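So this first bit is one chain, no partners, the form predicted alone, shown in structure tokens.
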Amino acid sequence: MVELQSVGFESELSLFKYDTLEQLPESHRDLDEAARSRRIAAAREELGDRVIVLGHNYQRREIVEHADFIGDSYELSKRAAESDAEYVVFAGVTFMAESADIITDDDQTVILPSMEASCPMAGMAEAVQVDSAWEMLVEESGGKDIIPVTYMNSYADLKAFCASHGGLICTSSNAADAFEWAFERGDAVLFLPDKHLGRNTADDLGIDGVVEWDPWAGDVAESMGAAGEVDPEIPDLGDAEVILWDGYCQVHERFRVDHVEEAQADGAKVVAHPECRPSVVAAADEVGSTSHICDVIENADPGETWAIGTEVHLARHLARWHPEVDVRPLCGDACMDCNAMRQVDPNYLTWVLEELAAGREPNVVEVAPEEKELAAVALDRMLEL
């Protein structure tokens, strides 16, 4: 464990966070759908009410119709803490499972079912790296008030640190209440992990003195503008109103502006998440979170086409779901799914499940208690917006 200076809690990477989540044995390795289906029904009714299965938009069928919700992230936290589960099941990765465990009762138990559900962007911002650059940050930017706001996509450590340092957490759909919070209180804003979430907010604020911090090189990197170019002249961390973290999510990366314009130019309308780079969001039609996307295909009037930017497995639930619309993934067949979220294979239910039936208690995640304190505190913060 390692002391984080600036807060002076301990924490290490998330790597190590959870040595002791469990691998899928061998034994669950091979089932067939039919079998899964079986067997997950079987340990469902063994269950009961003692178990709530959660499952993200972003996860494959053969999870998500196992699921009691479908939602984002925190919307699914939520479920969780509405309900008396004994266990919580969260198809989902890492930092979404922590945040469960934060805002649920003692007495509910939050399972991960695959210990590998690990997500890239989360990582990008490891509440020890971030800690080790936080004196650098205020020295460089000549003393300013800096408040941090995180993004719900961020390990619970992280979220702690920021409510340490007076900030708060976001989601994609409060960003922007969250940053005029935030500048109430001090005069400049680190946003983290995700750059283009917060470029895209800082953009719809009118915010104009925006940097990237460069955390491996501990200096401001090249600054991307709207469109995607780099500006020649960096900008001075002194005269910056958001910092923004080098960060961002590898799904919404791959979106560019020749996918919206192809979409559009065949006739269809382009709905986009906000961790989409500023020049896809620019061009869309419709920008938003993912509960926002599933609103407008839910709203749309059928048979109008509809392509979204976001992670291909959701794009195939709308599909199917609304079938009245035609429904397409942004860049087509190049689309490709969240390699985190691909960890969560079927067969990791139907063992958790089992396991749970059983009287065991496997990948339980569970956040340190002064950790759990801090970022509720945070998540608090965000409430009140």
The other form holds:
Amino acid sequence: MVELQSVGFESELSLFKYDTLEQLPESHRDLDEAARSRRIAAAREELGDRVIVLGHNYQRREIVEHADFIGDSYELSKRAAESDAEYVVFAGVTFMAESADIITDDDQTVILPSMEASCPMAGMAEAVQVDSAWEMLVEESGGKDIIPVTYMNSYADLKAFCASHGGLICTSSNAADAFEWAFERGDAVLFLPDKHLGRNTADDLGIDGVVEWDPWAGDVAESMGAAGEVDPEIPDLGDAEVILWDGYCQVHERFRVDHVEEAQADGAKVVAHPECRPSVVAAADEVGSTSHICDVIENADPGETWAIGTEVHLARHLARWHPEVDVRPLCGDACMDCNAMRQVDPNYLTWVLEELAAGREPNVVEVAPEEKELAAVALDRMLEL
Ligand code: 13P
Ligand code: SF4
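With the form predicted alone done, generate the form predicted in complex with ligand 13P in the same format.
What follows is the entire complex, opening with the chain shown before.
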């Protein structure tokens, strides 16, 4: 068994990636919607094309209606890179702002309105933790050449780790291509951090040798001093072609196959995000990224009914944007919003825009240069797929 070195593991894992967090000042806590809209418009007027506001599909109405572009995480980063704006205000979560910083020019500054907008799934596979497990994974697999593939929903340091171990990044739209790229170069894929996207992709490709790796398992957790109950079982990785890091999105895990069956029995077709459980994905009529979900509704015939298996704000936007289609959230009132996305309160948006107009730069997300360079390598590999 490999001797693992302690890396101050628990203390290095963080709930919020950026501890330069600036809280919303008292003056901006209770703005009403009309005042906020006026103030946002005034700040934007003053900034002109020095600023671009990006709104992820999961942001609430009061945010997306102020956005220059609404879209999925990768699409929005590309929009930022294509623009000449000095400031990119990214209404999304930390990993998205990092990705925007990686692909924008050095003279563009990325602002995340609330630093508390940290995706829990990205936090389930921090680079320090993956780095600590790496040697054991290789040994337990019998010395296989493992290629790490990380989902876009991960921090920049994990993207950099993947690049430095011969791997790459993928989105939910090109995960299968990324797996194939990896199998051309190695014996097995370590997929991070979303086990459901990993399993759904392996199912698509007809891969049977899929094993889940619990980062808190057995000796790994013990050597790291993990608190609480520890599973002593280290899975046998000898026949593994795909090793799934045990991360997941709690918003998408909520959907179950009976939600799909009930919606279908009620005359709806179902479109689900590939972060959903494999049973949900297998039962759905359509599967794809948030952009694909938008396309499905845009192309639906008037009068069709679609149930949306993703974060509830996108289901609400689509219902508003396409009144000719009957759009509903897949599990009704039980559907969740994303707690991380919710941290981008419209008061925060007002505050950051007013700060920028006043010549200050609040809540800047800046990836360290060496991480940025490596993460860009992993991203370039994806772009070449
Ligand atoms: P997209 O990459 O489709 O924007 O999805 C991001 C996300 O967080 C899904 O949960
Ligand atoms: Fe992260 Fe899930 Fe929220 Fe997406 S919906 S940002 S994966 S927690």
